[in-house]
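Have a look below at one chain only, the form predicted alone, in structure tokens format.
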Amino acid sequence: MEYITIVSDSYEKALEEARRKYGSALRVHSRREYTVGGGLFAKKRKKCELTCYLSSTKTSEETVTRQDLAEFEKEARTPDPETLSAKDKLDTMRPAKELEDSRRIEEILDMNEIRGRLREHVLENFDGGDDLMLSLGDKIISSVGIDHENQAHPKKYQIFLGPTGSGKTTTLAKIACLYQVAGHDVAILSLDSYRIGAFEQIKAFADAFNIPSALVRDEGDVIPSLDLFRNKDIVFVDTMGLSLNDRALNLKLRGLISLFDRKNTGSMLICPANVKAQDLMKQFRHYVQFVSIDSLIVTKLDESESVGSFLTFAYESGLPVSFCTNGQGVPDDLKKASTLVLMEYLKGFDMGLRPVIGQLT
């Protein structure tokens, strides 16, 4: 069989040249996209190579009918790599024997609602090796950072940020108790004088665990409150939940936070696991307009079908995870974030993994 190679600047141009020279006798065998050139003074140029063969004795001089052209175009219509989805790229690059594994990978990613850039990152150059599921889980989880530094050496002022209903106040109480039990001298400072019962709630937690607390109503109260707790190891700062449209309240919180010593202050964004990644990103972009976020805390793991939305957001924001909560119990339903803890909440990875995690955490 005679093979013919046609090289042009694009797939369309190569196809046009092939049709003009060989007509309906030509069949496309394979296609390759690549670049040439490049250097200090030259730009890279895209090229397309079609490898074809002649299926009959017809020559380019014969009349080509509309039906011949339709048949030729149907056979030559291989997908342009630039337009392929991550899934299509995976399927076309791998031999047929691996397609079953690739479909399994897609099912797991769908099951865990892993989307966007995180999904693309997981699929890129993925090689399952001897243990497909272990490799897949490892690549997903290793894509998200763990804030071990903040866990071990928290800054003196820990500001908790997040929308109303995110579990911010309860999570703060859990973490304050955790560090108190570990031997730190802690206090709680509330900046939320707007929500009815907000300070009463945090004070009830504080009193139950013998932790001193105070309420800041306006900017004039900040410095005296910081002086009150100047000898404490860690001061946990609760804030009001913000609506993106409440400009006055946003300005109020911005003014209060600006009075803290940034060098000794860490800010954590509370992220409910049952909220979509794009909504978490919207909140994040709002807060970083006036405060630098250092790490994330994922809450409500017990109320979510999947942790994938949070992981997708964490990857796209580039922020590490400090803590995870999975219930209302104070201080019981709290875990320091780790690879194993996050892996526990991915679906489709049981295979004896959960019992191991339960023994280690």
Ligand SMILES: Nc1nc2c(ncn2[C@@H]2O[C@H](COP(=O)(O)OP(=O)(O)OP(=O)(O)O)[C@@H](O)[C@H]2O)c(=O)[nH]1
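Numbering follows the first chain given and starts at 1. What we label the rigid core is the largest C-alpha set whose atoms superpose within 1.5 Å from one form to the other. All values derive from a computational prediction rather than experimental measurement. First, how it differs from the form predicted together with the named molecule.
- Relative to the superposed core, residue 335 undergoes a Cα shift smaller than 2 Å between these two forms.
- Once both forms are overlaid on the rigid core, the distance between the two CA positions of residue 30 between these two forms is 2 angstroms or more.
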Second form
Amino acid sequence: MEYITIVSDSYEKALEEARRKYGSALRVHSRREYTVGGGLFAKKRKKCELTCYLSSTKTSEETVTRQDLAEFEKEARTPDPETLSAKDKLDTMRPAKELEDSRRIEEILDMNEIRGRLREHVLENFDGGDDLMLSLGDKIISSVGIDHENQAHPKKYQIFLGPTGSGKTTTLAKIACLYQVAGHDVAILSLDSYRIGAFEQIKAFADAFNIPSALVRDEGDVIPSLDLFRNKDIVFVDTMGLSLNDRALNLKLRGLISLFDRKNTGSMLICPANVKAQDLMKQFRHYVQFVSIDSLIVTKLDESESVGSFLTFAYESGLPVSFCTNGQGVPDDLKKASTLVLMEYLKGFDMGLRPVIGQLT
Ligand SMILES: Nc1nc2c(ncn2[C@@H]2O[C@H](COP(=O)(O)OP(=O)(O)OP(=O)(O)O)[C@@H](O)[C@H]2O)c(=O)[nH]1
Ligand SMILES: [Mg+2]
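If the structure you just shared is the form predicted alone, then what does the corresponding form predicted together with the named molecule look like?
Okay, now the whole complex, with that chain kicking things off.
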């Protein structure tokens, strides 16, 4: 039997095209719907592929009637078992458990707002294995890198960048304390002379933990400040929150950052967990126009339903994660990023699995 394949944008269009070309003698063997293109920021297009064959009982010259179309459609939905390919047969015989598993996987991905390329990556060649949830959790989390290098050996200058109110200053204070307690000689430099009270805020944290701090007002202050802290192990650098449209402020920050020695500087993008993946990507694209970002810090995990939006963005950006914050408390509400910590913020996973997932790091 000769098979004919018709591809169109939708099932209805493919069906109409098939009938227009071959008349009512055509029978639908199977249909396959899929998407092409896409990623997080490119539009996906739906496609439908109909595989048909010609029935000997009708002539191809017959015209298409409404009844024919209805009959045709019915056939397409319930393909003739005699003509099913081996794969189609397997599909129709798919055990109930497999279907239930695939529904569960979609449900978990939806619940966690895992979208775009990360979702495609997770579903691609996914074999649940013996423990579906363990494998799924592991595949989601292991899609995103952990910046162990930055955690263990931070570069001398650590610049904190990110949108207004994302938690830059608070997180910087937490991390400065963490390294100080671990025995590093640390200092804090603020580039935020823009927001009223910004330096007072970071200075209050610095004073509370006996960390020296200084404010840079303009480009002329940068070199003397770097000189002031030249003997420190790590200098944490706070920046003003940037509105993407404020050209003057953007230029100012760009000028200040350009004076840091790139080789000894690590730039962190602060990403609130309660912000959509697309918005995080917009911020990221903005910053990389003038500074290369090395690592991500996810904040406000306590205020977000799940870590999925952040993971969707992190996967898309290809950047590793250094730290996570889950509260306003300085210095306590901070964790070094790890598979286990990120896993804790995925919804729908059994608590008992978490220690097992953690051991996979
Ligand atoms: N719930 C919660 N709140 C946080 C967290 N991190 C920071 N915050 C709060 O978020 C608010 C803004 O934090 P900041 O550290 O001032 O944010 P920023 O990015 O420095 O803000 P700008 O300098 O104005 O751009 C403060 O009220 C913080 O206490 C977190 O992990 N969880
Ligand atoms: Mg700040």
